[in-house]
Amino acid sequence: MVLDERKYMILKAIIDDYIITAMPVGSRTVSRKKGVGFSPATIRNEMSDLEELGYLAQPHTSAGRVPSDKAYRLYVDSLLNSEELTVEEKKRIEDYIARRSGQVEDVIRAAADILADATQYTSVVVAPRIQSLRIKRVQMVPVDENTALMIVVTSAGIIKDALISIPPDMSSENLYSISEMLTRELKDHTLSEVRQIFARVFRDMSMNRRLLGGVMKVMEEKLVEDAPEDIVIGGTTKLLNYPEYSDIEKAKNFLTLFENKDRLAGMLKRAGGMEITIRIGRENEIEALQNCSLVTATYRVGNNASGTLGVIGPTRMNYRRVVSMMEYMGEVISKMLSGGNE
């Protein structure tokens, strides 16, 4: 059944009200709101009928409504107006994100602490995949006779290093010298295409053979294959200052879902190349999430690489606070990882 504007016009007076005061509303409420101009009898009805209609529910006898999952789903869906964020609170954004040092894993624990500070709810931020950021310089340098340590550093400004055996007689300089050409062709290419690029090297070479394919081997195995997912939390007891966690069974069970990063970044990921994505209660896969809404976010890193921004709150959260939030944050992430970094 299609809802007429009446029902429009008091399912979203009731949601804006529980959004604020998680409290059950009744039809006097509805009634008193700016603009509703309908009699609590009439409202009354269009309440019974939304109950009906799997909208609204009523937790106790004689109380008023709640919204339900779905009647959140028709809010974001259809009746949710994105809010202007203010001058402060951008110049706030930028100002907070700008501090750091451009390095990536510095912006990401920035835009969580931030995220979580501007909407009281928790941030979850999980950094571009490895694999997909493009190399910016290779480096050697000698720790004893048979190793060195090997820095690769990429386009996001993610540091990455591991120890790789070299021959007893290979010089400081000559470890230069190959550094300096693993640059010259590794340059602007991503960490998933060592491979192919590396067995062009081999051909045009010689020397030195050993010593490349054990570079080549630690470039896929350490750097890449093994790298950690990066999952950057902020504000994880914030959502306990609600009271749909004041109870400890829900509370311990949220609390239980970060102890499992990978499980949560996986989910985060799987949201990756949309810009705004809105999971409400059950649509949530995580049975912790499932009394929860997750909004999610893209930030990109240059043109191919991309980054999830999340916010978890309760399903009555404000949502229209939290997508302007992310769409912003999202943009000043991508500059600042992208542009400074070119």
Contents of the next structure:
Number of protein chains: 2
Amino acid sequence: MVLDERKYMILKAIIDDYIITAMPVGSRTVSRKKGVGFSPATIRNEMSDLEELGYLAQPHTSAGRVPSDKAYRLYVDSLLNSEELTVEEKKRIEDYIARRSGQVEDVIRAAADILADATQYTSVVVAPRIQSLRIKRVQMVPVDENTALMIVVTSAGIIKDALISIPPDMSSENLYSISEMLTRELKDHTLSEVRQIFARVFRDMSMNRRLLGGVMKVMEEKLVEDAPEDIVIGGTTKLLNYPEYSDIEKAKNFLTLFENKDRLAGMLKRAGGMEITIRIGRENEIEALQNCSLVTATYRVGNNASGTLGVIGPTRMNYRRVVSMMEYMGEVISKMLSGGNE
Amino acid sequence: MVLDERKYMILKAIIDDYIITAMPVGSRTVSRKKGVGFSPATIRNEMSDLEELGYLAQPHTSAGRVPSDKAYRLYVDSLLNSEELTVEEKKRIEDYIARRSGQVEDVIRAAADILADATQYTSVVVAPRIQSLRIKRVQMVPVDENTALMIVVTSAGIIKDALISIPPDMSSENLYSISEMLTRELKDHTLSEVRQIFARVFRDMSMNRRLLGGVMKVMEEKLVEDAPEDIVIGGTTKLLNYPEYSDIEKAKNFLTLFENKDRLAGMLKRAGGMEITIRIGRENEIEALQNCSLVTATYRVGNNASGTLGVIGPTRMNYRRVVSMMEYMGEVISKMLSGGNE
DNA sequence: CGTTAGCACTCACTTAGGTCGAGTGCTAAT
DNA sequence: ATTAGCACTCGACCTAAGTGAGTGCTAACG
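Please supply the coordinates for the form predicted together with the DNA, as a counterpart to the form predicted alone shown previously.
Expanding to the full complex; the earlier chain stays at the top.
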């Protein structure tokens, strides 16, 4: 069923109002809005229809109406000719992110902070999945007699380093030359190809079998398999400022969500792929988010890898602003992380 | 004024009860406790005295009494013949921490988690101050044409790495030999001595002036000066489970505290030095903590560096348990971080 | 004289009833 | 089709009364 012009306008007016006030909207309020030339009574009739259609709900009989998830969905699907950001805002974003050295972690962190700050909602940023990044260099640095630090450099910058144990008689020079060899072999391959390459190379290399075995194990565990997702959260407490979270129980539920990053990551990943995704209220699978909306965007690193940006806010969030924000952030981050060294 | 035996016993009984229930304690409740052979009336008289002395307070006339900060202070100062942990608990702590590779960051993180989990309060762990650690090795690894990753290894393990820019014509071998040179020069010196050493070495090394200048700058900025403290928080939302935080405003204040890690770090640092410190209620400088207690402990890394553990809970926290917990944790972490490679 | 029983008193908390007002749905007039 | 009018609903807010845990004081007791 398609809404006629007037119903649509009224619905929009209600949503717009509710987004700001978080209070049920009554017919009088709507009729007073400029551009609406009808009396409260007429509005009431329409509102009644809209309620029947599932776009509005009444918290109780004699209260105004509140938009339903379905209403937001409609709103979002249609009204989103995303509002442009002002030049100042764009500049601010770029500056803030560009100040980072370009190391993945830093950029991610900065992105989360600025997203939370600019939207006043909670933000989540997932680091790019690294399996499909191309290796540029492998280097092991001795730390003490039994341990070395292994660093893998990819096209997107440094991948989180890992400690591995080395045979006690291994010299620093030896380690260096093995690193060189590894770099030679693995260069330009993706991390997910490491296993096959090792299988091939291993045959010729019986001498350093133990060390190389260790290297591969670490790469597999830490880098290839779905390791604990690298995920950063900004503005955790931002949502506490909104009246829908004045209930301590809800707040607790919400905050606890962030202590289990894996679940969060899973959720975001499922949303991934699309350029922009919006999950409104019940559309979220995680219970604690069912009175929130989640907006996600994907950014790319090079040609293969990608990560996810997310903003979590009340269902009555300012979708326009958030979406345009995310679109722009996605661009900037992609440029930042792919740029220069591809 | 020293409390007589009986007053003391009654005060202790009240505190013990209040720690568990978080409700004002009445005379009847106290008199019913085993070991207390007096009628409510007698207790009342004593309680009245204790109130006059500043150890108890009444939320309102016809409520029971609540211990004051002063009472906790007395309690803490005297009753703390710290209760031993059970063998299982000790084992659990050790296991949990020992599973970590020994990299500082991991240990810190693990410590925060287990502290929060075991106490059910919020925990804070500050990484060891690194200025006074001795350098074991300096290594630069090329990342791309213009950038290298600099790694400084100290006696406590790896110190957070930093990106520095390098001249475009610098070869990988060249970088390696410079690293070797740096290691030679800086080995066994503390990070705070770097500046003088550089001043001395610089004269001889006009060729790589720019690179070395960069190295020193990074070391100074990131490693020596009071860089943004490396600090980790565990169980952020734990306190929300206690009734004293059922007020959303207080909760918000409290949680916001953790978004500014520098302030937290400052606070903890000020407490540092002592083996165990306890700040009760108003004794805390930060306003948001004035109805909390903060227990801190210091751990050592090698002979010079040290870091801080902290637990934040309601003033009615279980001091005994927390203190013994922290004492043991301090030991374990010190052993963990100093051990093996000193 | 320290201890205790007794009693009047206080005061937060709960419950019930009462008013207020924003908002509704329906009906009848325009 | 629109709107004015009106009875109705129901949460929010206020007040009053009742309840009970706890107190302080006083007088009696061993």
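Everything quoted here is computed from the prediction, not taken from an experiment. By rigid core we mean the largest C-alpha set that fits within 1.5 Å across both forms. Positions refer to the first chain, counted from 1.
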Asn174: CA shift of at least 2 Å between these two forms after core fit? yes
Core-aligned, does Met140 move its Cα 2 Å or more between these two forms?
yes
| said: Superposing on the rigid core, is the Cα displacement of Leu255 between these two forms 2 Å or more? | reply: no
